[in-house]
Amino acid sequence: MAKEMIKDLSLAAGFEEAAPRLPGSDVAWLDALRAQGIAAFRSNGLPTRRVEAWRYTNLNALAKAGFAPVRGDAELDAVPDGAALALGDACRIVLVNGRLRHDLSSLDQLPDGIAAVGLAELLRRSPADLEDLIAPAPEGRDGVLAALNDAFMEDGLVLQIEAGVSVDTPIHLVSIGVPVAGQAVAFHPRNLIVAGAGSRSTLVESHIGLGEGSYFSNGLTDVTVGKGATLTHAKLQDEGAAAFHVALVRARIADEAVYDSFVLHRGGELARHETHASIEGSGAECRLNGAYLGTGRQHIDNTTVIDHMAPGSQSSEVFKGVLAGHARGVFQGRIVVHRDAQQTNGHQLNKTLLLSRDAEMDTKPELEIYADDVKCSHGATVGELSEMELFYLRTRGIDEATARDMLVSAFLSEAVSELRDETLVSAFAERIAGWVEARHEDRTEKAA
């Protein structure tokens, strides 16, 4: 047990050395937050599978990897063509190992009414502006990776959309993981997104990896959607094959506001995207949708919690995935309807296709209802491709491999169609098509 705890706490090594050089190290409230975060991590260690929220995700490989806090800048002169989502004229903001890179970003193309600045810069310039926006990690073993982010957060994006601003062009946040001098590095970006009352905007994240080394991205994003605002928040997780990606999004949704989220998982050795959405206003809407594509020995975890706190709100979740090889998927979705949240409408659905006898899916949809005037439903299915549909396509002269690819693409297209922006639908569909095509080519080469 002691040996396990030593490995468990290796991610905290170097905190005393790193703390004085972290931005805002001389700010009392931030110093207290960092101290609280590292103490919580050292007290609890990484969550084990005995922790209910982590029941299906084993972090032993993360504990053994020996990640160290990133030091020094990675050598990167440009974002490789095709690495991130193709979003046309979108304003691009680039983080490399969690640090904002002005030379790779196009901040001068930001639309009027939108302000973007690096967290590190704002902590040095006016930390008081951030005190109310940077919330501490939840207590207990559920929140220890968020506590680790509290301790080590160095940079990230602070994005503020002014009240009443309506923007059609997406803001594209590109986060690039790059091993430094062969070292397994860890970085902990903190993003703060504030959508002012009545605004309408789109934030798209691309998480990609360069090189073949391992790294650990432990991100935390706090989102505030003001009264009557609409924020579309889409994400591509396509990290390097040896990368570990853990992300927590905490969203607060006000009266008549809409938070529309979509996550596509393609990369990483282990990936977990967790969303906690709190619907605090009446007439609000929360949409949490996603797709996941796993092969080899990938582990992909989607965990969501939606808290309905106010009456007359609605939520919907549709997560669809395809798992091949020895890949493992996890979906944990919980909708909580509190006593005052009458006339709530909530829907949750998870569907997974297994393309291999060795692939595995753990799915746990939950409803926790304390109000009586509600409409809530949930469902989950795990299965294989339909032999009848395959037979139908084969009788039309289509070979079996192509027929399988067509059915997989059709299954996943239903998840992407949950996006309401056609530009985003096209960009994410292209990434799914690339995954299907790569599997087809790989099978063809093995058959030859």
Contents of the next structure:
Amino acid sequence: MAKEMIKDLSLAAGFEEAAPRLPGSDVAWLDALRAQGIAAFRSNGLPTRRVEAWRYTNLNALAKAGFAPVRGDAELDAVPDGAALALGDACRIVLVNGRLRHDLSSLDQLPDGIAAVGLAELLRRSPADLEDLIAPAPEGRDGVLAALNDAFMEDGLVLQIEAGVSVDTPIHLVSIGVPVAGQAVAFHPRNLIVAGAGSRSTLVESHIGLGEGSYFSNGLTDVTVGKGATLTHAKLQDEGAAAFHVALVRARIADEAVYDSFVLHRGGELARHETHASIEGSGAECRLNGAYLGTGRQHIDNTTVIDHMAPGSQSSEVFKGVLAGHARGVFQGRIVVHRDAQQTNGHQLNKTLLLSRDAEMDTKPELEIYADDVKCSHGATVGELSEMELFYLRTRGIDEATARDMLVSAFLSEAVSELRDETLVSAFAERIAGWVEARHEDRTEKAA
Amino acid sequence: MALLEIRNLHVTVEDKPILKGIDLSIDKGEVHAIMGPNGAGKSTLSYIIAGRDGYEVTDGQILFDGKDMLELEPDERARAGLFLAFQYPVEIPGVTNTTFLKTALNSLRKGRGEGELDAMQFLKFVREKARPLGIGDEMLKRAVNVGYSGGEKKRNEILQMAVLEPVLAVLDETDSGLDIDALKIVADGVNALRSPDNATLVITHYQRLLDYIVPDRVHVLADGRIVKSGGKDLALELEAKGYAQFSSAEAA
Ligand SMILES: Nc1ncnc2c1ncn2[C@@H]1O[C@H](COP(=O)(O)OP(=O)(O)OP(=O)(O)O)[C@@H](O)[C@H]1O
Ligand SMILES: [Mg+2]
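Let me have the form predicted together with the partner chain next, following on from the form predicted alone.
Time for the whole complex; same chain goes first.
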């Protein structure tokens, strides 16, 4: 048993002391949830690689860093220019070390029909409204980090899109990690997103970090996409080299609804984005796409589970990444087609380009199909840049470094093109171009 | 001094000798043709001139404008004025033809100490070059060679040549797979670029192309060697008699 758990429990340290100060501490159901969360963490510990869902992602470094819940407020007067995605006049909601900062947010610019409130504020004001929305972590070792979020959840975004509302401008959640001197801070933001029936809206997240210090962001987002609603959910994760970022999104998708997700991973020591999508309705569409860019000793993990529970729905996944240096990438994609989910369409594609011999990719598709009238496919490739393509470009006078960059950008452009909104395509493409350019400069400096 | 001077060139691939002592000299203003049976080493020669990896030059040299060409990287050779039209043009998914051509042209211009063209200037320039080749905006916007028909790929090679204006162009079977009209268009494209300051090396299996692009010299490459050279009539003779005479000469 011990081999499935990391014994270091410092992440739970100070729970008894912190609990009375957490919002909603006088609310019985929440109290019980927190107690259950901390108990689950204490008995299970962080998962080791023997736990299937964490087979390729080693949390030893996370355990060793001795992260503890954040105390006090981080000092930050403004969101640094250019750090978050460039989304024009989107309404901004800013979390600093997991806490909503009204002074940095522009909640007054919320479009009609959309309500955005801080979780902490709601837990104090009207906790009863949240009881049905805050679901407990899954039991067992898989759910340990979510259980930790249950225990320590403090703040986050509660976003409600009214039924029938259609909004083009995205809501932009900016989460900033600010290392605190002398403290290895951990925060556990909890977001609740409810897209009402027939609504159409876009939520974009920018996860950025200040400075090179270490912190641990352990986010949990529950998404409900109502009947006939379309929710586009895009995320940039671009944090400092020592940041740990783990996020779980649980999405419930109703009849005729569309959940359209895209995640770009660019920075951090360890980043994992895990999506559990439950397709509960017919004629629904679930799109989980992403791109990942790794250098140095970065570790980037995309894990998805799609549960097809109703007939006649479709899911598709395209994840493309480029790994340089000693970077490691993981893609685990599980598609479960339940017995009633006839006429399901599920497609999954994972493609990785390795730019160095020391970079590594683990990819694991898993199809579990219990219905008989189903179309499911998956594909995975891991390769290098094509010598012939490089040669062709170079015979046209393009130098080797530029030729490589062109091919890398071309490879990634296919992933970004999965986004259906032009503003998002260009905002994310800009981030990718920035990464390619930074690498180009790195290499030309080294060569000089 | 010849523009291209190949002396006693020996090349092996994975220890297998492919070129076994090639001598070839091309002056500015000239067109040379190389013909020869499948597997003779024609494409290998073109790749060696362009600088592809994976070949070992075990003896001999290639001088371009008097300079040792084997020392240069493929892109340096291109900037020095070399162009290779590939027998099998390479598909580059995700890179549009326009971006590709613009990046290539601007790196060549930079190498010549000229300013880069901006997007508008470039588009005007490339359209002028594309029109006579029957290449429209739609094809310029598509990814390089992806989904092009065989003939479109070959025309796209000639477009690149027209845009990059090389001093020495090596055309490796640019005529293969072209219909008669396209052959005429491609030949016109090549002829339009001919000048006393540049030269062309045409690799082909068919004498027909040489009716349009009339060579000064024709060489027969068989089993890694140039076994015969002559005037343009040599192509006609080959068309009539085939290559059998050379393999028997080989055996003797
Ligand atoms: N990478 C390689 N490994 C092994 N053999 C090779 C390699 N490249 C070329 N060869 C061999 O070298 C010989 C010459 O090939 P090349 O492509 O130069 O012929 P070619 O004259 O262009 O023929 P074709 O008229 O069919 O285009 C062939 O026998 C070919 O199989
Ligand atoms: Mg050939």
